[in-house]
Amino acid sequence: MSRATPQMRDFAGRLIAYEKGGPKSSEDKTPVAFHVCEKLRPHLATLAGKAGFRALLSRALAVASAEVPWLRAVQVEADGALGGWDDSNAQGNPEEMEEGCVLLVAQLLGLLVAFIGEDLTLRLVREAWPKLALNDLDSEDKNEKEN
């Protein structure tokens, strides 16, 4: 099993932070990573099919759950949605929840880059989040160097 690279963790963290800032119900306790995966689902299903999306997400979940125990309660359902998180033990621990969210999204993005490349992965992310400024996976670092 491969660990998520710092680059993928950073990229996942930026997507999660952006998604946290969006509109959501105050009653919604669903982990933000699930919202990120859900936003990516239609774009990835168009590219890889529903079964392909489920396979990628299942693999990302399997690898991430080896590092973050609460993810072991989560499963990918037949429609590609993530379920079972409410049975996990992380609900009372925000740091564990955050780490699991970042790691899950980082693993999914890492798999995408491995299978379809950085350019196509970024294009899919831009389709899901058109207002998010992204030049590449390290856009924050390059922006700081340019200024």
Second form
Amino acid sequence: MSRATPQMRDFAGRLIAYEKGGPKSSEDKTPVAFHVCEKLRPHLATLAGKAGFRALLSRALAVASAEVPWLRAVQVEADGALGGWDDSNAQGNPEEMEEGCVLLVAQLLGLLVAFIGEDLTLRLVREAWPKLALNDLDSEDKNEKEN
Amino acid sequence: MKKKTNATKSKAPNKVAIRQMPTGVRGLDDILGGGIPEFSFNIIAGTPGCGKTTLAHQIVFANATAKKPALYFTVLGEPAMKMLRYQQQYSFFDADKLGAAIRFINVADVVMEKDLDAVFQEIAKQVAAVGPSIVVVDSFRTVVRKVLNSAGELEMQSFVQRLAQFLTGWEATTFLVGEYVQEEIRDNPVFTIADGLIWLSQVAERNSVVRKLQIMKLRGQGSVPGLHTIRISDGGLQAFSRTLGLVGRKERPARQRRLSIGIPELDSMLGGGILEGDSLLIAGPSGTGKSALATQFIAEGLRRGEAGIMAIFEERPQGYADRAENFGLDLETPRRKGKLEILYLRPLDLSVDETMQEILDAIERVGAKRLVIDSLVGFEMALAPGFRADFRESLYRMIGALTGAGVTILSTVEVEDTFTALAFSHYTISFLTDDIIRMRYVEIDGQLRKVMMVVKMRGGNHSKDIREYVITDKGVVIIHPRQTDYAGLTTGQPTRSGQHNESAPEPKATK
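Having seen the form predicted on its own, I'd like the form predicted in complex with its partner chain now, please.
Below is the whole assembly, all chains and molecules, this chain first.
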């Protein structure tokens, strides 16, 4: 079951955009979703253990791969890191790359929300990105429009 | 000049003051003798589903602050993720405490992949970094299993000893949560080292399951022995001490007021009314007007500005209020104004203690002066089967606690009328009550009529008359003393000893 709702995709998109803006080597072609997942890993592993984190990420990857073909090459390693990627994969369609990143992170966050709820998920995300302003899952723009 | 009294007196020993930590579980601190001793090393044990983790969470959420944080180590039992998923359903769960005040740390990987020393080092590292006031290891049993599989009992004992010393040294109050069965207590060194042992269990009887708590061990303070009922609801655990009601009883005032029951003739029979703080039992068979009389008692109190509680077991509150309305008694308005609560206590798995607590809470909420329990038979039926055996003893405690709270109680009990004897109640509980009114059917002139009598009044004299009454749209109405004399009214089949030409109180069918 896909948990990448429009709201979750938007939230994932914000994390990815924030992470893109961070310091990164120009030669690093690793998808940004990998960095996002890697940042979440220690925080989630503290709560769920390595095996627990691995299970969540595997599930998110499996669901996301069904929609975005390039993700099928990606694997979750024993320690919970994402692998199976090499730079030759980076030659693909940039839109598809972006879509896969958003989808994978959205699935992972969606699973977290389903398990522990929005409040605690936001807490975890804030721990991983303490400088990122997050009040809820909705973007600031959307909140402003609604207000 | 000051007298040197102090110097000559022997000095009281300067004992260490052990501070007590509240558990956050209602009723449990009283059972523990004040709370959990600070810096103690405790075990919360029991079989699966007893509420061990919920209890640990409740203690943690009640005490942890950013300055005095708690570390919650999860091992191979319930992962923290799942714990958070389920525990956030309880009202005590405060998400704002997560992070700064409460930290969940999963050490399952260390337990699985490394040895005992590594487990100890990991816990010690986290404790040294955070300086927690509370440490929980859940489930400790899985650590112990791992130890027993890979090392000997001695090594395990040494590990537990080291952990206990370290955590106490770091001024942490510790809780090891684990699934154990009672047979393990004797031989398991963990229990020897522990300062406190809180045992949770589920007792099944027929289709009913009741949760129990026992303080099997608690160093340094006196706890209440025995099995205490616990209930897990949206608010978490609540404990009901088996001595609830036996301690802190108020003494009755030397001069008690008399309370009107709302039926002037009955007040006269009672010598002016029920003595305030008394427990009055109304016994009679079905249909004799016990509930009507109880309603009149409450309504009279409300009329005089005395708030009331009606604990009912056989009927829903709305039905009860509607029936009162048929007697011209308005229960709805005082209910809306918070002067009356009709407690419909959910049937089938109650304990007397939690019923008592619910009633005591309601008494406090509305400032009740009068209480109706309608009926004791319904109450008994609502209890889990395991509690029915102790009903008399429990009732004794309950009535003591409730009258101790300053209320005047009217309880009803259904008795089957035999036409040879006059039973007061099949519970033999009449010794529990101060006053007894017996209602019964009698056969007179081809009619089944109703009579009542005051059988017992502990606080004073009362009428010895057997009075006939009817139930009208005003409730129970005692009719004027009749001129015809009868003998054997209490048997239900009286014989007329005098002849007077009197009409029946209610029309008799004619040809």
